[in-house]
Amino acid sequence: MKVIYISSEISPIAKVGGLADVSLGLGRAIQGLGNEVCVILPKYTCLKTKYLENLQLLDIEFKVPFAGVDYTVKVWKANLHGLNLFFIDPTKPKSFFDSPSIYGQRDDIQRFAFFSLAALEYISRYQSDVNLIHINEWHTALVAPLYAEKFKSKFDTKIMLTLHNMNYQGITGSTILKKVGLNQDKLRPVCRQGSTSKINLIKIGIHFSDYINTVSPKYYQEIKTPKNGRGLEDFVLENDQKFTGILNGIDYEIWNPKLDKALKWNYSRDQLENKYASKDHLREMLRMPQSRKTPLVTCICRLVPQKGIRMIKRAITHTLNSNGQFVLFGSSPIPKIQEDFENLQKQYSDNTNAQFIFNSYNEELSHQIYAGADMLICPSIFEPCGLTQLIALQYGTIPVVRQTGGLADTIFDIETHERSGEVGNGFSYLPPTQKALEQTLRRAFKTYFENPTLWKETIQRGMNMDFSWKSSALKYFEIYSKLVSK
């Protein structure tokens, strides 16, 4: 089978959040089971090619009609870890991803609908004999109508939707299908949202793809509200019968503590004297004082208000009031925010206990916090999977996290789940209250601090367990075959 993903990321070389960790972990994991895989992206200027090899421009340059021009479109090409890429790059009379970061700019909407016609438009020349088409997040989502409406009679294919937040669903003005060359009149009643003029187009991709899933089975449950469908709860429910939820992995050849060339030394659950050697070394590279006793919590994460940004601040004051130290790694897009975290860090600028980085594209360094912390955070108002808390676990790093969508469906609290001693590996509460993520960190560190034979426990279930991609995969697969066998 030939599958193509259509992705606006992908991690390291254009990593914003968990969709570039997906893009490269579960393309490789289903090339893995024998099949033909490639990924379309954008040609950004800010890719990290250092990452990329045998990075090189075809001969290829085609037309792409886009809002009344004519854009001359040419192709790139590179192999990351085992997997083909494929870089749709505009060159006149302009182009689209000329910026210093991959989302933000003025006119993502008309970035991401080009982007979404000039991939299939290479498809349809270069790729036609794909079998199935991937698609992510609202930045593709045109591709499914355009499929439909334009390009069905030039190749046979079947299109996948993933939603990865639908909290992000590209509301703009319907003048976009006509500038992608598609019936606006036709279209927009099938997308329109709400009372408004606008359109949704998430709503739209859900309308014309073959099968649609969220990256988590709670989350695929959670929208399916008014809390967490964000107003397309409704819409969710009437195409219900092709949605699934399916829980994300992480690549475990990427993501290993055993195998890690980030770390200083490599360790495993049958020999984690490395792990505490990486604690020291993350202390001593970010000059924080040194004693084994002393529970390391980090939180590494986009700091937008869906990450609970109020409880981020309370625990690292609950950390640090507690004998503790914190890592926060992260920035925010929103200013704001952005702001009160650089104000928090002048707070605690003579506290070498509290360390922030804000440099959150730093590859290497997010491996070796992940290896030397204790503790990992994660008190999301709402998180669609989460990956952070699986990196966390398979380098022994205990995560304290919210009961909501993916972490509810991996973290099981090792006091108060019913399975917790067979399943246990973590800390987990359901209010997303302050005083909640108090209590339960209040939780960890008594059991740091007064029962290192349980911790110890708790570490080794939590690297024993298999979050990798290979039976996600597995689910992926069995949707696709059906998908084409129809």
Given for the second form:
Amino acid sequence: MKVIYISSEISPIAKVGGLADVSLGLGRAIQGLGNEVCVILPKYTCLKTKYLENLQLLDIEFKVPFAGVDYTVKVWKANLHGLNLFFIDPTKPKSFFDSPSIYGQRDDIQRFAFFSLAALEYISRYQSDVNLIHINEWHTALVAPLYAEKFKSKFDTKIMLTLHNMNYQGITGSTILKKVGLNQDKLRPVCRQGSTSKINLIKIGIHFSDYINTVSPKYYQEIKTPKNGRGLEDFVLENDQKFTGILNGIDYEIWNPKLDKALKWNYSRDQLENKYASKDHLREMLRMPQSRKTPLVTCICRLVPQKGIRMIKRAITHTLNSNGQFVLFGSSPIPKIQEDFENLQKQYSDNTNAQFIFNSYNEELSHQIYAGADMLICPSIFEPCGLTQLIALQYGTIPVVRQTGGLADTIFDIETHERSGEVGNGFSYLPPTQKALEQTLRRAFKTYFENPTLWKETIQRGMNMDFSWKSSALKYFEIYSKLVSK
Ligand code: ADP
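Now show me the form predicted together with adenosine-5'-diphosphate; what you just gave was the form predicted on its own.
Starting with the chain above, the whole complex follows.
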């Protein structure tokens, strides 16, 4: 089977969050099952091309009509961890992708609408033997109606859409439909945003896709409720027959403490001594006081409301008051939140037990922090899947999480879970409150200080668990096969 992913991110060259890991990991896993796979992305000028192999400009060029203007598009090809990538590069009259960051431009909707159209145009000309096109988020949701209305007569394929986060739906004026050449009057009723005059790109993507999934089973149930459906709960229920939830995996060839080149000390579950050496090394790099007995807690995430901002702040204070050390790694696209954390950093400026690294993205350092920390917190208000807790497990770092979405599907409390002796791999709590987080951290610290045997067993159980793409990729492949054989 030939499968093409159309995505706005791929790790590590164009990464903002989990979507990037999924494009790479799922793509590689589906290829590993014997399929032909490639990924189509925008040719951002901010691509981290140092990770690519054989980046080359192909000898092809075509026109894409957008908003009444003919754009000249070139295509680049490269290889990343064995996957073929193709990059859409509009050159004239302007490039849509010459911004310093992947998202956050005023014309994001136009940039990705153009990308969706250009990717389909490229496929119809050069890759029309594709069996299945897999699109992601609102950024590429327009591929589904574009295929149905404009390209179906040119080649035969099926479309699957993955929703990584219902918080982002691509709500915009309906003229975007006209700009990509769709019939605005015909399609507006299908994708109207509530009673407004706007349209919703996720809605139109759901309507026209053959199959849709969220990135964990629990989140799939959650988006059918008003709290997490973000206004689309009824629409999801109406489309229930073509919806499912499939848990994300992580790529164990990339996230593997035994082989990880970003680490000074490699280790495995039977040889944890080097994990502690990694902790020493991290502290040395960050100029934090050395003491093996002191627990080191981390949080690695985009600092957005979804991630539980108040709870993250409370976790920092609680850790420092409990003789622990904290490394916060991430930054916020929201100026007020960023400022709050910078103020917290100032407050702790003479406390070397607290480190704030406001780096929007640094792949190697993230690996070193996963390896060096003892605990990782995810106090999310909601979490479609969450990858940081899965990476933490693999690196022997115990997750402390709120029971929501994919966090609830993957982390089982070592004290309160009914089968904790078999599956206990972390600490978790339900109420989205600072108090509940603090109580849970207190339990985690108590176990760390008073029961090193149980702590080590929990690390080893977590490292032993299989959250690779193996079983999830099979679930995707089963759906692809059913769609393609229809
Ligand atoms: P989301 O997609 O909501 O951002 P996920 O937990 O699904 O959250 O995925 C986050 C991914 O981004 C993980 O691979 C994590 O390691 C990575 N990440 C988060 N912050 C940073 C950072 N500052 N530098 C490098 N990687 C980061």
